[in-house]
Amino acid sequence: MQENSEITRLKVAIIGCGRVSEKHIRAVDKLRDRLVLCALVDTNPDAPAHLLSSCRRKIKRFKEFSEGTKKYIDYKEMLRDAKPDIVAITVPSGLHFQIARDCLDAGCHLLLEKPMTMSNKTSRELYQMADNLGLRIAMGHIYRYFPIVSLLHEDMANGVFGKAGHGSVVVRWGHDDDYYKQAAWRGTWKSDGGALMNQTVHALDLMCYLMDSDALSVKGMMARRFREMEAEDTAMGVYRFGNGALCQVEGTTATFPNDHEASFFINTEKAAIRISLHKGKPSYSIVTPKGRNLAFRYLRRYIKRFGLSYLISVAKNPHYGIYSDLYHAIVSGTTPIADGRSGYVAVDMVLGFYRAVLKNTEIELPLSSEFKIEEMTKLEF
């Protein structure tokens, strides 16, 4: 599909009507000049109506928006009937692969929530399948779409900061036991994974993006300390990247549910880069050896390139950035910022960590053979 002077509106269908789907609906509504929501799918027949109702006050011309959206309980029927251009998949992680493959077979571009799938083999298969079909996959790696992050990636790749020495990732995204009891699949090895796969996977992706490098090996340790779940509620480890940098990671859901935090640090020859999100509030610091903070300069550059309206929209809802970027990639034939390869690499990083824990050794990346997350049932905490 080629970009032209006329705006082509693409049809979007959402499979899975859980909480994260609200962010998708708000993004599609804000991009209504380019996108139109054509269908909602959930095995619970009441879920689509409840989802729309929960978004009522945040959707312009709600009646028109909701009446134009068909509801389905069978996604295959939806694919035959609605024929969407884009399908957003927001179901439990263990269901991603089969649904995504069927959607690609139907000729649909994908917006796939993290993690991509639950094995490195199936993640790579989706990535390669989309590439072979000329279709786009955009991953729900929201951190790539935070303001100024793309500029930091660009400058890191161009050597502006010199060599990267080391970095760290901290994800303290607390959930209590009630969260895991809401659905039988949550916190299970087969369908969800633990703190690393569910809460930390897109933070690891951000480090790859900022470092402009893939991980070559990993060592790790895990524990289940406070939460009643099958998988881990705490993980700590170290990755070695292709550019020689080390990166330590801490991921946990065992902290307080009302004190969510994600923070990132990269030490380079020419700057110390810090990005953090604490209780929904982002902060940035790019400090030079002389103590000068370049964060405001990057903010001005970002506004000059993308506009203030785009910055505000992305800051409020990063899914706006994902949909906007995916639309541009489809009509211009380019690659989304968080593409299918990023989804595969992030899953491989997490599964490599899990294998390192299971084998109690350092594991080389990318994994040389298939590793399914169900193998972690062998682990004794």
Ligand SMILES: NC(=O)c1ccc[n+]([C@@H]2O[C@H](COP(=O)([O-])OP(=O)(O)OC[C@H]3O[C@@H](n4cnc5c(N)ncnc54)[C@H](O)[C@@H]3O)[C@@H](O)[C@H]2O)c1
Given for the second form:
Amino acid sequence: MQENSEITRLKVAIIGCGRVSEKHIRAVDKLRDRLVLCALVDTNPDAPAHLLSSCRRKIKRFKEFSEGTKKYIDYKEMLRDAKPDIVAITVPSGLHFQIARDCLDAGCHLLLEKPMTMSNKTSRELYQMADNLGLRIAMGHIYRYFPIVSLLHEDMANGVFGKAGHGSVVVRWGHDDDYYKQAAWRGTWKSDGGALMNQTVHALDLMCYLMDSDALSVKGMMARRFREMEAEDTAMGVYRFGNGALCQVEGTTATFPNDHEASFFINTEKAAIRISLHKGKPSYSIVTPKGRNLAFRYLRRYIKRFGLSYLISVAKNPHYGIYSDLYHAIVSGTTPIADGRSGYVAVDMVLGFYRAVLKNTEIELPLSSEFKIEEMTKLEF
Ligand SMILES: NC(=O)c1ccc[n+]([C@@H]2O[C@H](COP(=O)([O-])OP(=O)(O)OC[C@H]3O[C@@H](n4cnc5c(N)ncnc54)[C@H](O)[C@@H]3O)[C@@H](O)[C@H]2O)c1
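Form predicted alone done; form predicted in complex with this ligand now:
So here's everything in the complex, that chain up top.
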């Protein structure tokens, strides 16, 4: 497939028509010159039709775009019949591995929601399998696609900021008990994990991306303070990165549901970098030792490189950035920004944290042996 000659429209199928799937549909719809929504799959037979009619009400001209979209309850039948180029996997996290493996086996590229899988071994298996087959995996690590983030990563990797000293991640993504009661898989060790595995995993991924380094070890503590769930609702810990930087992490769902916050801070020799999302509003500051804020300079550079309309689209829906990047990676033979390796590394970071809590010690990363999240059922809060 050649980009820029004649545009190839790739067929996208979405497996799992729950809460997050609408973000995928909106992104695919916005990329309708490059993507076609060929199929929706859900074991709940009413879910695809419900999702389609809800999107037809909300998205302009979506009805005509989705006229050829077929509905299935069995993803294996869909793979045989619809033969998609890309499969988006948006089912409960405990099902990611099996379905992702079957889709790769069928020759499909993946947009795989986070967390990649529930064990370090299966996550590694997926990204190696995709590599061997020449297929792409793009992870649902949305923070990598926030405006200016890719430029900050590039500058960090090129040494523009000098050495990284330390960092901090705060994810206060409050969910009430009703959220956990919505579906049986939520908040369970086997199928979801807690605040770290579900809500904080892509923030940890962002820290790796911005630091341009993987974590080497972790120490942590966890609690279940307010939520009625099996796994943790609050976690605090420290990672040591390969570049020598320490990074402190707070991840919780025990805060108020209408006060969501995700904040990132990296202290470097040449700039203090802050990215924050509070109640849906992003803010950025890149402050030099003399107190000058370079945020607008980065914004201008970002618009010059990607265009204003791309910036607006990713700011509204980062999944647009993931699909656009995955499309580009497939047609040009490159690697997506949030690739399969990033999925494995982020899962390994969370599982390392969990093991550190279980063993009450510092744990080296990457984990040297298999660790399945189910082992956490041994933990007594
Ligand atoms: N990247 C992000 O910003 C983001 C946001 C929310 C959720 N997620 C991830 O997306 C995934 C789904 O989350 P959600 O909140 O949409 O869950 P959800 O429970 O709302 O939806 C899951 C859907 O999958 C369906 N399903 C279950 N088993 C299936 C199977 N075998 N085949 C087909 N369909 C099946 C269910 O019937 C349900 O409709 C999770 O892994 C979650 O961590 C990512």
